[in-house]
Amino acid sequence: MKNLRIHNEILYFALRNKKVQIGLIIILFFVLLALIGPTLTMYQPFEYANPLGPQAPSSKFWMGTTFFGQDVFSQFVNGLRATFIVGLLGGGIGTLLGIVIGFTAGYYGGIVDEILNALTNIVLVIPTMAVLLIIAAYLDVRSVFTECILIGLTSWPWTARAVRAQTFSLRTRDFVDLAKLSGMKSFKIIFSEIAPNMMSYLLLVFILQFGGAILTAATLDFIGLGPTNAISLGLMMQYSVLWGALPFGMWWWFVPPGLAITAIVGALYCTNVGLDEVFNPKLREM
């Protein structure tokens, strides 16, 4: 009962939060348009649509053509997909090792702690983007899939830092000296005693991941080093660079996706910054 009230309350203040609604709002319209919008259009992103070529916004072509005549809002809404899955995926792998290690070294301490912690270190002084160039640079044939599981290996240790020092300072609690002695596994009183304590934490850490994921994608997409077999925001701006749209005034190949990325990762930031103040009684909006 005492746990599903304070559920309650947090959800009582999270849907009073004007930051909270206004993220939640941004990001559920992309969603619904990532999703709904390949439904919308009979042409697919590649698909040479207008043999015309170039053409602004009109009836039949919603968010006009390319360079090439191809249908620049089926490569939107398909790109949209491309960047959420980014996210999803990089940003869950990501927050995962981190919240795995971050446990680990946090929890046992000792000769892991030192372990880990130095692993952690080694890769937060690697260049990560120069590390990403090289092995993007070096894959002949690269998928989103591909894309999400490099950003993910690269970008765990800040997240695992943090949960380190947060299970630290749990570890030595009262609750967790009770579950020593009741005889329960260390790593099921990492999950079961400690973790539950920090899920607030490790929500807003997961959206600061998915953001984070977002822009290295986009940044790895505009120079040419994404996706070789899809589309996404980040190549759609990419491509529009390359074949001159903005000297040819074709701005609506290469404005829609980048208030896109710029909304939901505002909307990502705004949101983190709301549940802060919903989990931070101190900060709440009454």
Given for the second form:
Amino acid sequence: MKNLRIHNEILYFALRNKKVQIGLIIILFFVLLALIGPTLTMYQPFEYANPLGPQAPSSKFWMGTTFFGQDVFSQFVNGLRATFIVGLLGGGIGTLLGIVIGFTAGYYGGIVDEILNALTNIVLVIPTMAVLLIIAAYLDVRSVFTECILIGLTSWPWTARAVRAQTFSLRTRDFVDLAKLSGMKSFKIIFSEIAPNMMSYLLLVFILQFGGAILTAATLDFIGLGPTNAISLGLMMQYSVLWGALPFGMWWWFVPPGLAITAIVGALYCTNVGLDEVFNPKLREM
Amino acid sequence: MKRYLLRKILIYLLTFFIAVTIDWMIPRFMPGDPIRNMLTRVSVSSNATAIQQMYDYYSHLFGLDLPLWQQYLNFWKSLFQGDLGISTYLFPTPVIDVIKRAVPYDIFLLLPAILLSWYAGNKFGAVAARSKRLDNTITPLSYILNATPYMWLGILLSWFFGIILGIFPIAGAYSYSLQPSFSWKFIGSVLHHWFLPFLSLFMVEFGGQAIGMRNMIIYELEADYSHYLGTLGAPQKLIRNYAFRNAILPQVTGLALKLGTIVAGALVTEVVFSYPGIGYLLLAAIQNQDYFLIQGCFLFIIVGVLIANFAIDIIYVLIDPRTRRGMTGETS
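Please supply the coordinates for the form predicted together with the partner chain, as a counterpart to the form predicted alone shown previously.
Every component of the complex follows; first up is the chain already shown.
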């Protein structure tokens, strides 16, 4: 019962925080667009819908058509879906790995910590993009799903580091000692005694991983290693640059995908800052 | 200090070792057959025996018919001889020469962008932390810049300044009508082509640095020592100076952590502006499935980032006296 009231209180402050409001509204808008959008258009993303080739937005093609006469709106809304999938799944895998490695290193300490910490430091220095590049380059067929896994597998180190530091400070507290004395299993202590104290922090970490995964995917797509069987916002930008959208001034082709990514990631950061204020009453603007 | 640096060097050597191993392993253990891909792509001949002969020739040339451990040792050996294979896309130029031609452009683009954005971001972030009005303008702007994908900002800048206003070129590193020489005209052309890619990298980075500094300064001004100084009646300027000196340390380590992202940003920016650095090379290599060139670029990016990391570590020792005296300055 008490737990429920705490949650309600956080929800109360969260929904009254301007930054959270703005962020959530923007994200919700794009989520709805990604969900409903593809049903509003009768063209497939790669279908050569317009025999006239590139055209500015009109009532028939809401966002115009590409160099090949493909419907930009259809590409855009389907690309949005890919973006959210990458954020959710790629960011999710990254967060989960980071949490598991961070908890294990922080809770057990000693040699386990030494090894995991060395691993974290190594993966932290290796530029993620370089590793993604070389793996993706050798995959003949790439889907949005493989992209998520690759991004998740390389984005965990900073999360692991942060979670480890937090676990370190929590594991010597009295309530953890008490749980140990009562014979609780380590696994259970981590998840029922330590993790609940970091829940708010883990949520913030996930939001940042979400945004990071979206930006990484855009970079990967843009350099030519995006999904081979689907459309994404990064791919749209790549095609537009490669097929001369700039010299021909086809702004409707390259403005929407980048704008959507900026808006979504910016909204995520905004929500993140707002939630931080909700969780740390000290930061609240009264 | 010695111990701190030794530990770091050890980590970097280990990282380099793992990176080289990845570089060796991935082509060999991934599904798919690079040589067959290359041959079908070039489709030299429809004659099956000719293709088989070429296949055997290439397998032998790249040493793929040797036992694995032998291949691995050979890989290291040729690496130390500076032999990264031969580019198939720019056949028969060795990969190392192709990369050597591209690297100066990367350094020329990245170094000023990183240093200037770090400096300006920290200055503006520190100012934003203490002025309500600036905080309401610089901070949201920084968040938006930080959320902007590098290539999109590049595309927008190139569209606006290059196409609409037509005051900046949108492709290449210097005018195609000029021959590289030490003349004012040529240098002017190089700078003219350099400016937009630099600006787009600078702006995104600036956002990230400004946010980091602003948050650090606010945190430091809330620390006990700042309040203590305040109650002693120290002038605000002095307190802020102390806060700045403390806040700059995490910003230095933060820069090391962000290097990978900045390099990735430079890669796509170069693609947007057809700027002949590693990123532009990489796109061509990927489109032509030039695996040796991709592997070479991978190694160069890793080595570059490791060297930069090490440079930052040395700077950190210089500015944080705790690491010099053997106390644990950095919590890693």
